[in-house]
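One chain comes next, on its own, written out as structure tokens in the form predicted alone.
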Amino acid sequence: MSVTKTYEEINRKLKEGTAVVLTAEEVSEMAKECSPAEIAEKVDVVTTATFGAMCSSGAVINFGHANPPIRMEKIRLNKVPAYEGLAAVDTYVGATAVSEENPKYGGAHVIQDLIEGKDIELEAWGKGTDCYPRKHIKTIINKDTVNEMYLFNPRNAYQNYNVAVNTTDEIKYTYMGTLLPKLKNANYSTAGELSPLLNDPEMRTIGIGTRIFLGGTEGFVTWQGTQFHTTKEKNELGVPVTNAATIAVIGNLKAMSSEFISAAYYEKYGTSLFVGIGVPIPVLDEDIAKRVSIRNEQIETTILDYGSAGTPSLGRTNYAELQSGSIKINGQKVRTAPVASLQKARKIANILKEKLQAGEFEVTKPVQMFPTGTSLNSLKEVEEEN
């Protein structure tokens, strides 16, 4: 008889302190000796995590009104442009927005500074209206003075991501880090067997409303992430071998920690934000038990040449090989390096495990599942008329 569980049953056990919670790495190790049926019977929740650069991130802030009030039509936070089209004193500051004076300081740094309680210079301009007569303001804000301050990230936690290399004779500076010429290095990003969406590739438990660990506090999945697609490129285990699904997430920035939300600058590319995400996966049945048991050597990804037009594929590798420190590409040994932190991902997975075991966190059934059979569209150039 197959094992099946409900969210209600698992949450009751979590509150009672009787649930068995393992990290994805622990259950992968367990799977070497136990069948999916045995895992489904013994384990209630598996914690997954990732910590890496996620450019499609940002923060919504409400400053509060000045006296006299202003309708902000141009906004700068520590000289970083912030979006002014939300309302009079609302803004969205994106992680990759860059300071007008310092290209190494951007929206990601503003977000980290706010988390850490630092003062931020706010300067804004408006045309002046009958209800908002002020035309300019220059003041100081911080997380205690603003009304709302929440992280809202349109695209996080890629289900898988490619390996980046460079076959040309010149250094390439990319969002995957610096790529040395002639295949001198290979950079990768995903946390392998710990990565959230790789442990639930069909997204049976991850959807709109899923409660997650986000940046050091509780957050939620709000929608499928931008560039979400259910790729047909999968291995025999049904796991995508290139970037596929993503999630949009939200959480209270005032409660987050810069240990798990951290600004970064990539040379000659720009700023980005490292985001820590942890997702608990309830082991509802044997199929999910099998999915969360996946090991690094079973998770393949595609090697892409970022130096050549069209980023052609140079084959595949797996995360066991990537984490070993080197891979073979066309017979050549290439040194590998992560642009994400496996150490931080492990820490997040264990923090989430402890919160679940203490009854401080529960698994949430999605209110709506993600779409299936989706694909990606690309921009098409329109020929100009003579």
Given for the second form:
Amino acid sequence: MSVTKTYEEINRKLKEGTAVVLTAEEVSEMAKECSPAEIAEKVDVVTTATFGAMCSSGAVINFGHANPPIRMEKIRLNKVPAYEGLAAVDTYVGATAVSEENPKYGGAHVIQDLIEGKDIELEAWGKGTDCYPRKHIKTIINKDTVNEMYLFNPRNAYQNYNVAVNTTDEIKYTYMGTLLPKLKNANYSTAGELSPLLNDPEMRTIGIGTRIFLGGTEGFVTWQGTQFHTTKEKNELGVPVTNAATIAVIGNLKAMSSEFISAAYYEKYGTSLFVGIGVPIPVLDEDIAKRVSIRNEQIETTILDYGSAGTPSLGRTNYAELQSGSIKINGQKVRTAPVASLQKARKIANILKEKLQAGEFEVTKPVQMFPTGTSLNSLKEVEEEN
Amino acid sequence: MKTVKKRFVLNFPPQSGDKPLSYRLVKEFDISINILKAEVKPGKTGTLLLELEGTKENLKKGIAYLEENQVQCQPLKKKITFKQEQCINCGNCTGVCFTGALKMDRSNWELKFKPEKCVVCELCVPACPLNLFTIDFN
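Please give the corresponding structure for the form predicted in complex with its partner chain, as opposed to the form predicted alone shown earlier.
After this comes the whole thing, all chains and molecules, with the earlier chain placed first.
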């Protein structure tokens, strides 16, 4: 009879301090000698993590009302445009919005500055209404002056991601970093066997309501992320071989740390936000034990040419090869470089492990599972009728 | 005699173009020269990145000779600033560094920077998403 555990049983063990918690890298090592059945018996929770640039990130902020009040219809935070269509003093500042004066400073930097307690210049304009007569305000805000301030990221923690290369004669500056001409480098982003959605590829334990580590504090999965694609090609272990599922996440920005949230600027691309995410996976049964045991060499990904139109595929590789420092593309040896921090991801996985072991964090049964069988629409151009 | 290899950034004043300074380094001080990068504008200042190899004593004398001729010599390390304390070890810079000056340590995935391997290609400057590198070559 194979072992099955409930969330309640695991949480009880976590509270008692008797649960066995390992990081995904540790359990992958253990799997070299133990069967999934043995792992299911011995291990209760596996911690996974990632720390990469996630462009689809941003923050909801409520500034509070001034006297006289203003209905903000154009908003700038350190000259960075923030969304003006959310009531009078609510806004959403996206990581990739950029300053009108400095293209290297964007919403991501506003978010990092807010976390660090720095003052931000808020300037807003309104047309003036009977109930909100004011037409302009220019003031200073920071994390202590605003009401709510929370990170709400529509698409994070991609389940796998492609490797980026460039076959052309010119340098390409991309969100996957600087790609040297003629296949002189290959950049990859995923944390491999430590990456959250690669350890639970069917998302049996990750769903709406899952409690996670987000940016240094506790956060939650709110929804499937945008561009949530569950029907992409999978390898024989059921792991997608390119970017597939994603999660939308939320958490209190006031409690976050810039050690785990970092603004970024990519040359000739724009700004983005490095986001630290950790997801605990309860080992409910043998199937999950098998999934979390996955090793870098078993996780494949696709090599795409970012220099050519349509980003054609140049083949496949796996994370053991990518992490070794070089891969072969069309028989040519190509140097590899990560563009997401495995050092930070490991740190997050270990912090989460310690919190779980200390009974300070629990595993959450999702209130609703993600949809299955999803695919993506592309944007069609409709010709105007004359 | 044991020799050492060191990289220096040399700044030439406008009037120095008429002297064969590097020839003298080879001839008089027995220093082997490898030019790694050069920006020479006739009539204006010029900058050279040189790898000099010679005995410690000869390198010292050679540098003194250059400085007597109004050529500023600074060890390469002093021309590069890297705000390591802010580094998130993402690895973006290692993708463009073909000399191996910037490499990931594969045991802990931290960035290892060896300025002595740098050839001042300056590709890391825009490649770092946190803008942590500054190179003062000119």
